[in-house]
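Just the one chain here, the form predicted on its own, laid out as C-alpha cells.
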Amino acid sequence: MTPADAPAQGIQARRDDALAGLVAAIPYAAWLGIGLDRRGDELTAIMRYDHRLIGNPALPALHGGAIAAFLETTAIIELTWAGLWAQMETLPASGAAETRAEAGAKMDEGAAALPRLPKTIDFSVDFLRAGLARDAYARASVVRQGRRYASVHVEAWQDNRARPFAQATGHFLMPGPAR
C-alpha cells in the first residue's frame, strides 16, 4: 500500500465496519445467517444454507418464513444503507487533515449511533419456485424513498439471477429524526 493509497484504505474500512454495524443490528440477520457482499454501493445478501432452514424435508426446499424473512431483512438493511451511502458520500475524498480528521469524527459518531430502523408497513412475497437446500442471494432496490414513507422492491435467487425463485415488495416508515 502506498501512501496515496491510505485514505481509499479508509473510506473502505468506515464503509464496511458501518455496515458490519448495521448487519449486526438486525440479530435475527445473524440468526438466519444473512452476510453481504458490498461492491460499490451495491450490496447482494447472501443466506448461508443450513438445515434449519428447510422448511419441506421431502424435497428438501426452504422454508417460506425463512424465505420472506431474507427477502425482507434486504429491503431493511438496503433502505437503511442508502441514507448511510449518501453520508458517507458528503465526506469529502481529500483535502485537510483538519477537514478529512473531522469528517471521521463524524463518522465514527455516526458507527457509534447507527441509524433506527426503518418499520414495515407491508409486505408481500410471490414465491416463484421452491428455495432449495442451498445458498441464496437477494437483492433490494428502493422504488421510491420520501421522509416518512419509502417503497422496496427485492429478489432472490439461487444458480441463476435470471431465474429468481421469490420476489417482495415492501412499504417501510422511515424513522423520523433522532431527538
Second form
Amino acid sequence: MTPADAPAQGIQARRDDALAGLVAAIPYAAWLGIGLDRRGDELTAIMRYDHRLIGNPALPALHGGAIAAFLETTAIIELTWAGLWAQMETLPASGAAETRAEAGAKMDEGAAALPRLPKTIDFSVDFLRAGLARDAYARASVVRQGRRYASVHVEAWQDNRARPFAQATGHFLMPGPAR
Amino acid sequence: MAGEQGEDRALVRHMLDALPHARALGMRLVDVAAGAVEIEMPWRADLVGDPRSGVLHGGVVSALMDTCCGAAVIVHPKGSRTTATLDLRIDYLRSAVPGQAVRARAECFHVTRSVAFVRAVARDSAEESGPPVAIATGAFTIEERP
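The structure above corresponds to the form predicted on its own; please provide the structure of the form predicted together with the partner chain.
Zooming out: every chain and molecule, the one shown earlier first.
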C-alpha cells in the first residue's frame, strides 16, 4: 500500500466498522443472524438460515414474523446508515497514517454514542411466496425522507433478485436532533 | 362445544410446539375461542431493538402478531388446519414496557371461502386498559374444511 492509498483504506474500514457496530448494537438483529454487505453506499442485508427461523416445518418455510422482522430491521439500518454515511463524509480525515486499528478504536468510542434509531410508526408486509430454508437477502430504499418522517420500501429475495418473496413499506419517526 | 374448544386448544398448543420460530421466542398459549386466540411472549434482553431503552424490537411484536393471527385462522369453525399470511400491517401505537411480557389477541372478523381477514391487538401483559402496544390487520389463506 502506498502512502497515498492509506486515507482511502482508512475511510473504507471506518465505514465497515461503523456498520458492523450498528448491527451488533441491535440485540434482536444479532439474534436473527442478520449481517450486512456494503458496496459503496449500497447495503444488502443477509439473514443467515437457522432452524429457529422456521415457521412451517412441513414445507419447510421461514416464519412470516421472522421475514417481517428482517425487512423492518433492514429498513431501520438503511435509514440510520444514510445519516452515519453523511457524518463520515464530513468528518475531517485524520491524516495519511490512519490505520484500521485506529479507525476501530474511534468506532468503539462511537459505539457508546450510537446514533438514535428511528421508531417504526407502521409496517405493512406483502408475502409473495414462501421463504425457503436458506439464506435470504434484502435491500431497502428510502422513498421519502423528511425532517421528522420517512417512508421506506424494502424487498427480500433468495435465489433470484427479480423474484422477491416478500416486500414491505413502512413509515418511521426520525429521532429528533441530539441534545 | 366444550369438547371442540379443548380440541382447538390442543391444536394451537401443537402448532406453537411445531413452529421452531414460535418456540425460540418463547410463545405460550393463553386462551382459545372460536376463531380467536390469545398468546403471550416473555420479554428477553436478546429480543430488544434499542439497548438504550430496553424496548422489544418491533419485529418481535410482528412475529407474535403473525403467529397469533395464523392460530386464530386454524381454530375458526370454517377454517383449515393450515394457513399462510398474504399480508400483515402493524401499527405501533407505543413502546412496549421493558421487562414486561407482551400478550396478543387475534380474531377472524370475516372469513370467505379463500381468505380470512384477521385483526389483532398486542398489550403489555400487566396493562388491561390504556392504549395497546400495537394493532395488526392481516389477510390469510384458508381452505374450507371438507
